[in-house]
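Encoded as structure tokens, the following chain is the form predicted alone, with no partner shown.
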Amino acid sequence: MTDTAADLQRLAASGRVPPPEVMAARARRWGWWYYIEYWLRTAKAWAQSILIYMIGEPLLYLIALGVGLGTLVDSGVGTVDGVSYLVFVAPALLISTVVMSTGGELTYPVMAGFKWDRLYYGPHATPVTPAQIGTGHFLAVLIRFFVQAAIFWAIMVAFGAVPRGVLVSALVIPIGVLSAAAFGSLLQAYASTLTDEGYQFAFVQRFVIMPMFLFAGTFFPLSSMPIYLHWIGWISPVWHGTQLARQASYGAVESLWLTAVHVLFLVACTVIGVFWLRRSYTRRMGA
């Protein structure tokens, strides 16, 4: 028996079933709330596999990346904004991963939710609306990208690569959430404008995702990179969240207005693809 069933049981055998017109306002009013406590209630399957995934990169990425090739980087060149590679590359690291999370969790999910499983369905029976369903979608993925950063910082903090101190660098996870949320939400969108997969989720993947993995100043500064290049930083919400990251974790320096530009940049896009797909599945569900 499913913990819902036995919610509506005990809720029956308690004599305080609301009429159902009462019951229909709520899912109007909060019907983003019920889409995340099923998303939630769904994950519960597959918890143990996704808690592993949380763990295991962050070791694997640390121990390869910021150790290993850390200790040839700075056997080699010293230091790196004035940091060892391991604290330089963490706090990147930590968003990069969140980032990149997203096309897994917004992709073939939203084509699953419309076209193979119609997952979408079942709720719009009722009265939750296509746009909370969308909304409630892309905010329980952001719960799980919370506790995948939450996990990373933590695994940070145990290899010693959070210089400012354990409260402050903390502000990490809040910046991975937000910048996975930036892209998230305009991939989120993309994903429900498409009918058919005819490899658009694999373009994105190679010709998207992961020029931002390697070029948006995750492995070295940008300023580094030849200039015709520069424009993959100025436009990937991972090189935005890895500055502010890295303000966070060991107090890289930069000014005021360009601090200003990372979070407006980052909380403009995500405005901008939650407006656009909460367009978009109304659209494609109807009112």
Given for the second form:
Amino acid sequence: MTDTAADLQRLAASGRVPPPEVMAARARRWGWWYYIEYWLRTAKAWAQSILIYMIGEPLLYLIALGVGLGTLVDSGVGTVDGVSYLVFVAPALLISTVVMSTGGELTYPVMAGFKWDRLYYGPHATPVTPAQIGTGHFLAVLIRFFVQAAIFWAIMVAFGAVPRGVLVSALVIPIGVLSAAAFGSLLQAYASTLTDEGYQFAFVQRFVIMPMFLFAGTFFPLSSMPIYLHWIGWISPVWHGTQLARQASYGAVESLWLTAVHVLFLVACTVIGVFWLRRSYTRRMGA
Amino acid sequence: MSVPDQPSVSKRPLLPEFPADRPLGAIYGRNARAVIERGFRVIARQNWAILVSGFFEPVLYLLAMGLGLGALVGEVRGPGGTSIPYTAYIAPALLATSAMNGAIYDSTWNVFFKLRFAKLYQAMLQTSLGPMDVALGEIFMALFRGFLYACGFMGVMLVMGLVTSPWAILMVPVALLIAVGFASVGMAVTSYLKSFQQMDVINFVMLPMFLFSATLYPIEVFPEALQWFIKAMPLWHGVELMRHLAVGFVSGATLGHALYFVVMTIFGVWFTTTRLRALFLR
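Now show me the form predicted together with the partner chain; what you just gave was the form predicted alone.
Everything in the complex follows now, all chains and molecules, and the chain you saw is the first one.
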């Protein structure tokens, strides 16, 4: 018997079933949480493969780029930004991988919710509103990113890539989630406006996510690129997140106002994205 | 009594001949070009944008890693021990990788979609096509994509002044060889996969292969056991092969790397055909 069926039976047997209007009011109030719950339950089906990926990716990146490429860089210029290459690149890789995961979670699954599996239409038949469904999906994915960032951070600690100590460096976890939220909310909002799957998602992957990974100060400081390419970093959530994460992990020196700009930029993107996606879901499914 | 005008009927028989005595008669309908024709129609109608944009991936990598990282790394030891700029070091490796990526995406994600969702192959096999026609046709399409990317990337390398040897012209056919190796094996592997989650397995093999196969730095930084493992993987051979050609350091080892892909291709075509046969004919 499924959990839900058991819950319903228990509820019925308790003799304390609230009247429908109360249940509806609850759904109207907590709909977004119900959607998260639903998402997490279904995510159990592929939790194992996601988990393997979340552990495997940081290991591979840190060995291949931090240690392997690091050998080459360290013998070339010595240190980057005053630290070894591994220490330099590790926080950036954390931010990049978490932000890049939004490309998997908030593109095709969103379209599937509207079009293929039509998973959004189940909750929509209840008092749960489209805006809550959208927010629920968004927040549920952030939980996944939180776990992902935490695992990555733990592996960074194991590699000895966090000179500022374990406690302070743990700040990279919320920074990672915030960066993913900033980009993910915008991406989800955009995905929810698409009714036909053509080349859009592939284009986002190739012309937004990939360049962000390559040019937003992940592998080398923005300053080692020509000045006319710096704007790619400035408008990328990855760069802002990475700069914050570098301060948390090895104490990269930056002026206070710039740090404030990073935080503000990420928060602003998130707010705009969430606002936009709620509107878009409502527009598409009706109030 | 007048006979109404008949529409002109082609001379080709409507029903295919499947003589049991012809070699491969049971699996090959001698019509792989029908699959290829369909592939080109699809490209022309809808997905040329995806196809063309795929070319930018290695170019962006080359620009970012070559310019940005090159400033940090400086010169590195190339084949034969000569010192070459970092950009020239990674460019051939990225060409090999892009040949792999193009071929793998075409032969895995595309094939997966057609197999599980569009049921395209089931439809094809209701016609005169046999599983081997389908396999050959699809592999050809993957190859075509690899060819486009290789030519484009070679052009970029020429413009950036990274081509220093006449041997480098061989990099285009070699890219095809790499592509056909990966495409033929990739398609066979795809036939085992049933869900999107399982498709992650492909990334799981490709990402480490890309990261460790001497693409961005020499594999000598790793312990010897790991080096042997890397050397067993196909991409490393592709990278070495390309790198030798790029600087004109051609030896018996170069030929050895090429042979690796010849064997891989033969194995892959046989494997794919067997799999499709098992899938469709029971």
